[in-house]
Structure formats: C-alpha cells, structure tokens
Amino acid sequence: MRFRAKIVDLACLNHFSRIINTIAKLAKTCILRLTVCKLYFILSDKVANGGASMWCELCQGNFFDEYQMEGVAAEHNEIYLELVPENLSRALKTAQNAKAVKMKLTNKHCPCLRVAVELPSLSSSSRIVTHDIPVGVIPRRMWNDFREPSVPDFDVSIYLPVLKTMKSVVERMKNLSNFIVIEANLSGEMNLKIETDLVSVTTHFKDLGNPPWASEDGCQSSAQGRDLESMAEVCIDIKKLQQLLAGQQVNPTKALCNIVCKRVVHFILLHEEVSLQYFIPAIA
C-alpha cells in the first residue's frame, strides 16, 4: 500500500487548500479513499441517525504534478483513510506561497499522510516544512459503508440562489430560529421559512431555473407528472445549512438541490472538476 504525490502549480494548490477547507468545515472527521484517478472525501453520519452525510469527488490530474498509488490489492487498488480534515488543512496553511507540496503515506509509529511543504529560500538550500497527519487504516472489509449515495428519488430538484444571498438570509434567520423550513416547486420557486411563536419570516426567490434530470441516470424522480406550482418542503436544522454555506469555499459554477418532501434535502455543488454534495435529513 503506496501514495505519493506532489502540486507544483500555485493555482492548483490553492484551489485544493479551499476545498480542503471547505470539508474541514463540515466534518471533524472524514474518510480519505484513493483511486488511481480521483480522490473522495467522504462523511457518512447515518442520515437515519439525523446526521448529515457529504460527498466530495476530485480529478487527481488537475492538482497533482505527479501522483503515484498502490492499493492494499491488485484487485482492490484503493486506499481507504480516516483523518482530521481540519490536520490537513492547517498542514496547507503554511502553504501559500510553497515552491511544492509533497505528500506521501507513512507509517513510522503509527500511518500518517506526510505533508511536506516546500518555501522559497534567499539562499540555495530550500525551507522544508513537514507535517505528519494520524490517520487510520479503513480495512477492506468495512469499504461498503463508504459508498457514493444514490440521488434520491426528489419530489423537486431546483438550482438555489446566488449562495452569498442565502447565506445572509440564513444567518439572519438562525438568530431567530433552530430551524428552517425550505421549500420549492417545478416552476423555479423556492422559499426559505422559519416560524417561532413569537414571529414568522419567509424569503422568496424566484425564477431560479429547475434542472434537466436525464432518466437514463437510473435517476426516475417523483418529481415526473408533478404540479409545476406544488411546493415540496422539508424542516431541517438551520445550523448544518448555515455550515455549508458560510463553509463553502468551492465557489461553484453550478449548485442546486434536490429536495425529498418532509425526508432530506440533497445539495449539489459542481466547479469544473469537482463535485462536493450534501445530505441534511429532515427533522422527525
């Protein structure tokens, strides 16, 4: 079991560092896989348990300069690994203006992802940062819990607003409430509700646009033979929406949700090569 892999490109490095921030911010922990061509970072609370679950798919060829793996397999070249996204994003922190970053699985006490900053220099000689990441070996028998989630059979899929937008509406919102009620329908409607005893405060957002889903996705939606105007709505804790929000440093050119009424509400974020989605179940 080998990885290794090196960013040179300053872009590609910062772009990685924002996605890495961005999964730092939703989970305290995460599960690391690598394939030969792609990265996962995956979260996978039970939704059943009220937890929310997260997604994140990258293309390895556009960050890495060199990226080298071998799985615990021939036949099962992955590599499974628990960590502290936050670990590898302070190790980026000190990476800003790096020459190049290396990486590379360890295992000298105990596995570590070993990353290894490399900073300009005045003189010859370069300045090596490194840091040494815990993580945890996912045995083989335990990969079936890390699945990619299916799409959800939604009532409504909908692109969502300018994010910065409902960001603001959200913050201003968890000051009032615990809770959130978003709701949308097939004519690119959507609202964002929260109801105390005390006060009632909805935003509406309209023309927003409804996604074309392709049925040969194996993605049949409820959403077919649905009334255009029928709002499908689901009550979720508004502290996990404002965490993707205010986490989200992706910067998508596409975000959209996909709503399953009173069930969960599924949020999709795609920028060019990488694609982070999002469970949030319902409150029962």
Given for the second form:
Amino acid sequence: MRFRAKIVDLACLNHFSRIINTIAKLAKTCILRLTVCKLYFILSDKVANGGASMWCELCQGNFFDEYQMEGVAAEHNEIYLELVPENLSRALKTAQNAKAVKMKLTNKHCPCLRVAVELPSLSSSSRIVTHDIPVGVIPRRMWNDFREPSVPDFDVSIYLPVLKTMKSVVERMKNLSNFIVIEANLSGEMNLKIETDLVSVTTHFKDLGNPPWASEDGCQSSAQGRDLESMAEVCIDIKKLQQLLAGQQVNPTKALCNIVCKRVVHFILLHEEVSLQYFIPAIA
Amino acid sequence: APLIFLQNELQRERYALSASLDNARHLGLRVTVEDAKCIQANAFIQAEIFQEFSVQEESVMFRVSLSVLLDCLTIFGTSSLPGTSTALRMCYRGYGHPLMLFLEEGGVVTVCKIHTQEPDELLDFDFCSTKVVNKIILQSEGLREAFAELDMTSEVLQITMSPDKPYFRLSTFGNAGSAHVDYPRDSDLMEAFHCNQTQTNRYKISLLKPSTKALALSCKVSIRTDAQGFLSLQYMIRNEDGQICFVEYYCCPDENITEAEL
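What would the structure be for the form predicted in complex with its partner chain, given that what you showed me was the form predicted on its own?
After this comes the whole thing, all chains and molecules, with the earlier chain placed first.
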C-alpha cells in the first residue's frame, strides 16, 4: 500500500484547503478513500454521527501535480483510511503561501499521513514544516460499509436558494430552536420553519426551480403525478444544517436538495471540481 | 430597517415593549429593559421614523423576549449588502396575541410570531425637570474613550458634578489604583453646564458599562442627577436618514457619598 502526492500550484492548494475545511465542519472523523483517479471523503450514517452521512468526491487530477497510489492488492487498487479531517485542515493552514505540499502515507511507528509543507525562505535551503496525521487503515472486509449512497426515492427535488441568505436565516433560527422544518414543493417554493413556545419563524423562498430528474427506465422521477403545490417536509437537527451551510465558503455551481417526506433530506452541492452530498435524517 | 441599530444596546434579561399615543409626549415605540431593580434603559423610536405607524388604543404595552426579538429583526443577517434593504412590518392585535413581524429582503419573506406576556410593572424613576439638581450636555465623542477604557476591576463608577472644580469627573477604583477623568466646564465638548450643587455618587459599574454602546452610536449625551443621586443618561442618536432617536438609562446610586467623606 503506497500513496504519494504533491501540490505545487497555489490556487489548487487553496482550493483543496477550502474543501478540507468544509469536510472538517461536517465530520469529526471520516474515511478518506483513495483510488487512481479520485479522492473521496466519506461519512457513513452511524448513530455516533447523529445519523448524518456524507459523500464528497474530487478528481485528483484537478488538484495534484503528482499523484501515485498503490492499493491493498492489484484487483482492489484502493486505500481506505480513517482520519480526523480537522488535523488535515490545521496542517494545510500552514500552507497558505507554500511553494509545495507533499503528502505521503507512512508507517514508522503507526500509520500516518505525512504532510510536508515547503515554505519560502530567504536562505537557499527551504523551510519544511511536517505534520504527521495519524490514520487508521480500514481493512478490505469493511469496505462495503462505505459504498456510495444511492439517491433516495424523494418526494420533492428543488434547487436551494442563495446560500448566503439561507445561511443567515438558519444561523438566527439556530438561536431560537434546536430543530428546523424544511418543506418544499414542485412549484419551486421552499419554506424554512422553526416553532417553539416562545416564537415561530417561517422564511418563504419562491421561484427556486425544480431540477429535472430522469429515472433509470427513462421516465420522469417518482415525483411524477404529485400535486405541484403540496409540500414535502422533514424536521431535522438545525445544527447539522447550519454546519453544512457554514462550510460553504464559495457559491456552488449547482445546489439542490431532495426531500423524502418525514425521513431524510439529501443535499447535493456541485462545484467545478468537487461534488458533495450530505444526508440529514429526520428527527425520530 | 429602523429598529435594528437601536435595539442592539439593550442587553438585559427583562424586557417590555410599548407603543404609546400620548398627547403630552410622543407618538412612537418605546422599548424598556430593567436589571436588578436598579437600572432601567429605554429606547424611543418616534412614529415619524416609520413609514406607517398607527396605534388604535391610547397605549399598548406587552412583554417579549428581547433576544428573540433581536434574532427575528436580524434574520437576514446584520450586515447588509449595498443596494439591498430589509423591509419590516410589525403588528400586534392586542392582549393575548403574539407580536407579528414581517420582514422582506430580495423577494424572500420571513414571518415571525413572537409570544407576548403580561408587562411587568416598570420602575418609575420620577425624573422630571423640577427635580434635577445637576445637568450637563456633552458631545459623545468626548466620553467615548473614557467609557471604553473604564477600569472594570473597579466595582463602581463614581460621578462628580459640581459648580466648582473638578466640574465633571469620572472615577474608578480598581486593582491597579484609582483613575480620574475630568471635563472642565469651558471644554469645547461641553454643550451645556448647569450644576447647582456639588454631588458625588457611585454606581455599580457593571450596570452602567452596557451604556457604552448607546454612547458609541450617539452624537450627544445629557447627564442629570436628582437630590437622591439617581442618574439619568440620555443619548441622542441620529440614524442614516438623519432622523433622531433617544435612548436613556436611569440608575440608582450604589452609595451616597457626602462632601464630608470626600
């Protein structure tokens, strides 16, 4: 099992750091899956995560100038590592003006992802700051636990409103309530609602648009035949929504959510080089 | 939105909101908060500041949670982008009904329903012009630095007002020692100086420190004391449209220091 990679381009590095920061906001611990072409950050829906799950995918070619990996075996040319993304985020914080960042999987005393940041220096030799981030190697027999989640049989799919507005509203609502209801219909309308003994607040978004989905057999999605005005709703932990929105530092190219009434809300945030899916379950 | 910048100073546990129509005084909205039964802060927003203002009864008063009200008023965030503005409509149907807020920004509408409660009895500091012993009006910029740098290790803020030197003095007695800031009566910052009697009063600094926010927003402040040493601080605040609002603080003295003890 080997992994070595290097980023030299500052823009790619900053972009990569931003992604890691977003992941760190969503998960204390997650799985990093390395394949020949892609990196994946995965959080599976264990009770410990409050049932939320995440799938983030990026093409290594868009970030790394050098990338070599060898998986556990020839037919299974992948590596699954468990790590604390906050550690990686902190290591990358020192790389804001770096000349290069190298990453390597090592196993001196225990498995680590070694991040070496080469910093500019006035003298002829570079300054190198090295961070050893402990990782856990996930054995192949457990890889099935981390498969890509399928798009649920949703009741309504809708584009999200401007994230900045949604972020402000959810931040304030978080001060007032622990839970939030997201409801939306096929007429491009979405409401965010909180209700407690002290106060109820509803924010109404209109004209958001509903993404067209084609299902496997070529027909329209399972939402066909559904009354356009009728709202599908789900009540979720507001902190999870706030963390998702807080982690979005740049506006995505496409942002939408799929609601399964009273069960789960599935967020899809697409940027040019990275896609993020986040599932928040309904409060029991 | 007219209310937002004013409400930010009032940060207490207890809260009352009243709208009043009073021929003798002003038509408008008054927000009152109190603490420890020693201090009361009021913010007045006159009817003219609103595009529409109507009160059906002579006086309408109810109690709401101030932090909830502030969160609702700032639901779209506290920093507005240039070119965007938030519109606000507030409605109250009467006793037993919630306070309704309708906010709109960029086509997005938020509706808030805030639970109201019986208003508490408010302290009446009974501060009328006939009872005032000492009064000065200062330009706020003169006081801002002094208030921002108050020694918070001192339990009290001591205010001396006198027809003789030191005229107007703020003192603290903290861990590092005592500190005094004096304002002479002929200072440029002094807009009015009417002191008849030498008075020195102490007030709990923790109660007065929050008034620093009102000071920061205001252009002028009037400082008055009565025979018992009760303090009135009135701040004149000009909003972006040039309209004027008032915020006032009333505070009981911590102890009375007579001239003999000084």
